[in-house]
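Single chain ahead, by itself, as structure tokens, in the form predicted on its own.
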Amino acid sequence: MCVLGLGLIGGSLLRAAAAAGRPAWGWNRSAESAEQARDDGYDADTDLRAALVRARDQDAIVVIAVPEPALDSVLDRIGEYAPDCTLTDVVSVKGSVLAAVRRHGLADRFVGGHPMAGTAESGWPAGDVDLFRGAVWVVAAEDDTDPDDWTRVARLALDCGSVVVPAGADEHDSAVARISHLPHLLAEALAVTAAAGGDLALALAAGSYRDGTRVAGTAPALVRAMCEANAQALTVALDEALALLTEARRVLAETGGTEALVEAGHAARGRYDNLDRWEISDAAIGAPGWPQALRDAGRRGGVIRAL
């Protein structure tokens, strides 16, 4: 496995996979990252050339784990140098990726794929070999995808102790938005509020705000870089939830009541803590209708463990 990128997300595979027993190695445009993967025993270099043509002959998994902003140059590259190797990504939107792979003519051995796990933290020190363990692993499935890439890459995640779960990249988009690029947003705003407050505000400030902010910590750049990159679904998920607030504004003020939205949010936060993820035991990869099938199974809740 060859991993383009050795930031947490990037980094922590690289970590993963070799504690998984496979022979993997790593690139980085900043040479300060790629020699300390190399101090820590790890397989990394500037060289991005060399690293693709090592994928070509070993016919090796190509993880593409930089910023949305760096894909055009990085797919240049594998398409100069390793065409025809499964290819993957872990970047946090899939339909902006899925086109862009789609431009440079890589999309017959294109996987999307986004590990579901992260920190507020960055850069290859941030990185866990333990990281994706337990975590949902959202591995694409389009209809032209081809089903023996798509096992490759769903028994990388796997072995990295994560859970499967397939989607297509719209799908998948639309909810991203609602459960991590929104939460971002609502972060920064709730950071900006409190500090408006002064310091009493801050000084005051436990769990609760503690929790709601952790991800404004995370680098503004790759807050925008996921965001921007999934602008449409981001609005229409950010208008929702400006529209509850707004409704209850106008409650609180008119009756000074706040029962309506605290209500609904403690349902909707029941219901994520008792969802159950079910097994995909019979799925057929590669039978007629396969990644709908699968798609499917992901939309109610349907999880791959093991292949």
Second form
Protein chains: 2
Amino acid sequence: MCVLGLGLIGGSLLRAAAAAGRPAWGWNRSAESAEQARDDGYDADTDLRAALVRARDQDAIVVIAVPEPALDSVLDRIGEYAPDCTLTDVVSVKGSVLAAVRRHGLADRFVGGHPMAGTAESGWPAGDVDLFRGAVWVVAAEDDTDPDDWTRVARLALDCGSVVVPAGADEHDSAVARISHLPHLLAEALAVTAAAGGDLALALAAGSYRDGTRVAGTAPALVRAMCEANAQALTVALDEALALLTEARRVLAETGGTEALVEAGHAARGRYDNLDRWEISDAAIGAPGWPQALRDAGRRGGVIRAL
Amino acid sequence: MCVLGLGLIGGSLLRAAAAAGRPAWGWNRSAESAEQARDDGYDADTDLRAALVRARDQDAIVVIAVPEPALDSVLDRIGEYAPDCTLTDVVSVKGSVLAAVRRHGLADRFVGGHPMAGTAESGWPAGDVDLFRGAVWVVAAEDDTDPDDWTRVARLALDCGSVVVPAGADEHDSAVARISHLPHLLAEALAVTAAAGGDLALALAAGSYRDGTRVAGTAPALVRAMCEANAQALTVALDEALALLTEARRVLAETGGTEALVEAGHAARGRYDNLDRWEISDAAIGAPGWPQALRDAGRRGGVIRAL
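Please show me the structure of the same protein in the form predicted together with a further copy of the same chain, now that we have looked at it in the form predicted on its own.
The complete assembly is shown below, putting the previous chain first.
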């Protein structure tokens, strides 16, 4: 496996793949992270051409783990040196990556990926060999996805200790808008509204404030990169939340009541707590209609724990 | 100290006051909690008249720790049997309690209180002798508050291990709307919007979802009791959050950007993380204008750690 980008996610992936016994090497644009990785005993360099030629020669999986703005230049080089390798990524928004891959004519061997793991930290030193253990790793199944490539990418995720959830790029992006990007915008709005109450309000803030604003502590550049790459799906999710809150505001001001929203929210959180992550045990990858069947299973909460 | 109501807060207070060496007894309407308290070695009964007559005879502080709906009936009995005792409460909304106390003619000796502590649990067994340790305890200073009563109530809070923040009932309610009640409504709306993404979205939900919706797991009756007792201040806070989110939605849809909200939210959370809880060391309680001076200090983030 050849991982491009050795930040938190890429760096953790290099560690996890090596720990799983895979031949694995990494590239990073800046020399500092590559050096830190080498100091920690990993195979890392700043020569992108060399990393990709080696991937081509060994038929390795190429994993894109660079920030969204660096995507196009990296895809250029992949097209040049390793266009026939299985290609995946670990970037948080799948639709825009898929579109970029298609623009570069690299869609044939591409399988989008997204490990749902991370911390507020970044960079090689923040990486963790166990970052993906027990996490959910989305492996995208599009209608034209190659079944062998899909299986290779899913096995990489399983080797890192994750469970695999199959989904289409578009439904993935709609889902993460709701469970990852919307929470960030609500946390930012809560932080601002609380601080508008002055030091008295902040002095009284306890658990519900701290939990509700925790992700507002994330570096703005990271939050913006995630949210803005998924602007369309995030707008839909934000509209739904705004509709709920606007109606709640109307009822609160008119009647003093909060029953409808509070009961619905409690029931919805209960649905998460009681979610049945059932195992997809009959995945016939490569059979006619397999991407649709996998996506349907993912939509119903199914996960793959072994292949 | 005589505490009326032996749920999570009242039960923890009985334990903490006894641990601090204060003569302390409790009353509870239902026999079960009173029995559990006695089984745990505390002085507890279901005879409200006896508890109050004893408070009167010993000049004890009477602490109201019953749910909001039971407030009026308990105030009736206090007016009958112990109208001249120092009176405080540990209910979360201060304006409505103060109004009820005034209606019952008990405002002369009343000092509102609100320990900012709690869990999602309730009832005597959920209580904890250390629940208030390190917590913030608001002790309300109104223009007509008696300085000796204020000092007695503040000392009780300090004896339980809390730091005291002085505030007026109205500014307390405005602050908790922002840092406690608004977080609940946002959590409920997030939980509903996430669940609308189906089992796929819930299967992908990770840290930002879990933190953002944690308080949606609180029993709806408790959330409603808090929010609805503070409907007016909560409407103001909700309007501010709605204005921020509506503007963010407009910019996101038009430009794909999120900079203004994300930067403001990050800065606001940083203000909380770096809050200077400075010590009010010159509180001259009883001096002319002392309630105003204390409230002003509280507004600027001041706390009392000893008296």
